[in-house]
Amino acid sequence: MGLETLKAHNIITREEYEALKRRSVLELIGSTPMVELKKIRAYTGVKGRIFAKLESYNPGGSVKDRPAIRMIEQGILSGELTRDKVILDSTSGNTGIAYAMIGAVLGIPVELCVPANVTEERKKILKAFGAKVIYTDPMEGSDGAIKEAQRLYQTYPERYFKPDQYNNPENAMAHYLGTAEEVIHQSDGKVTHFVAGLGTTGTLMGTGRRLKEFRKDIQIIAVEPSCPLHGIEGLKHMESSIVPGLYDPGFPDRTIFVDTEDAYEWVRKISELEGIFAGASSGAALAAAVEVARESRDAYVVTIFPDGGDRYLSTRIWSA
């Protein structure tokens, strides 16, 4: 099929995609820093060492840049995402921001189904990137947004390209190929425990599987909110939620449940002690990492801080 024929069929060629991506913010995705939380260790008196991977250093401000660019890229290269399609998905905020940023660079429109109770900061960022946002019932959380995105896609399948972040294996593959390799390299292969929150579960499943291949005795720890009605944006209480197709509940070596107020307190403590301005799910991840690090002097615990605190300034994390 010649170039003119491809254009007539609204196909985006690999060459066009690479040209749009080159020297843009999209080339900055990944290779985020990993820092040791020395003052947290001293404050808690834990035996092991704790390291945090700061995903707010991605250009879209969160870990979700990684799966978003891979899912969109694979859609383009497979021919499923064409010039006349709109990117559609459900999101609690961060993946939507990543989609909107990428769509802005590539010139592809983006529509998102988002729970109406996401932070005001997320709403403004989505607007800034030019995404169309459909707000769903806040009481239904991310599950309500998932259902609305499914309804729209089933009603207008010819209009949309739906990455389907909760079920698309490319989500986990982004972390298998990227995040995990960075953790191995940045820890000099010393990582003994990997701790990550469960949302789409792509971070835990993809990174965890590669780490298990690297060394079978590395422990993979999942983090969940302790109850269905919680305030830790981005995380799912699996027992009461639509379980992502990506998730294998038998894969993690253990699951640690974190209370919302504990997550918030750790967010404030990270800022005070380490100078790291992190989001709510980072507080939950740290709560779990501290619990793990208490158990062994030889523990080298790596956790993911999914985003920064600038997306939570309007929440009660900072009103206490």
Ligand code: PMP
Contents of the next structure:
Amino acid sequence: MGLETLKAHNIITREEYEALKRRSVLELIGSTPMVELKKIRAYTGVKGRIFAKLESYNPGGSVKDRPAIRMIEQGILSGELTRDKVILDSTSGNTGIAYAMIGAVLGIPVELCVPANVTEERKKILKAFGAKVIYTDPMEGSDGAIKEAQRLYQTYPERYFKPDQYNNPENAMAHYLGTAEEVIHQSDGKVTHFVAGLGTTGTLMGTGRRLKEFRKDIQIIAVEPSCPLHGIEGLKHMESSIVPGLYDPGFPDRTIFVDTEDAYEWVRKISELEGIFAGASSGAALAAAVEVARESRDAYVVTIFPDGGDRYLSTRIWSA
Ligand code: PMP
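Alongside the form predicted on its own that was just displayed, please also present the structure of the form predicted in complex with this ligand.
Then the entire complex follows, led off by the chain already shown.
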């Protein structure tokens, strides 16, 4: 297609996209630091070593910047996401913040279906980036938001670009190409166990698949909340949820179930002992990582801390 035809179809060219991205915050996505949790090891007396990748260092403040930019980029480059479209998805908060931040930089409007009980901090951040938010029934959790986004998309298919993070292979691909390579590099290839919470499952499936290719004896451990009504934002209790299309329940070597109160207790310990202000799902990831590190002296356990604590200031974690 010639330039005039591309313009007539509202296509964003690769050159235009790359010019918008260059020297913007979007170039800061990924390459997050990985730190060793030495004081947690001393405190728990576990044999193995535990490392955490601090995803709050992404410009949008969470791990979700990685899949969000990849899904949007693929949408633009395939010609599906044109200038006259609105980005629509359902999200428990962090993906929405990522879309909203990216939409602000690229000049693309964003509409998000979000359970009404997400934290005030998240609601305000979404507003700051100029996203339109449609609140759904908190009793239906993230599934209620998924259904509302599907309904909107089916009603106005020509209006929206829907990345569909639960089923879009580009979500896991962002971790396959990014997170996993960083883990291999930052651990000097020594990683023996990879522990990650399950939300869309993109982090676990994408990173895990690449790590298994790197060395097939690396153990992949999934983390789920122990019951359907839990307080670990971002994670899914699979048995009682709509299972994401990305998820292959046969893939993880093991699943560890974590109680909300234990996750919160670990969040408080992380800041006290390690000086890392982390979110609720980081506490859940650490609870599981400690269990794994307890079992083997030679374990080199890598886990993901998906976001930072400032998104949870108004929650029960810090009022206890
Ligand atoms: N923790 C938090 C805070 C999240 O926002 C998410 C994303 N839903 C996850 C964990 C899980 O990550 P994933 O979607 O890649 O499974």
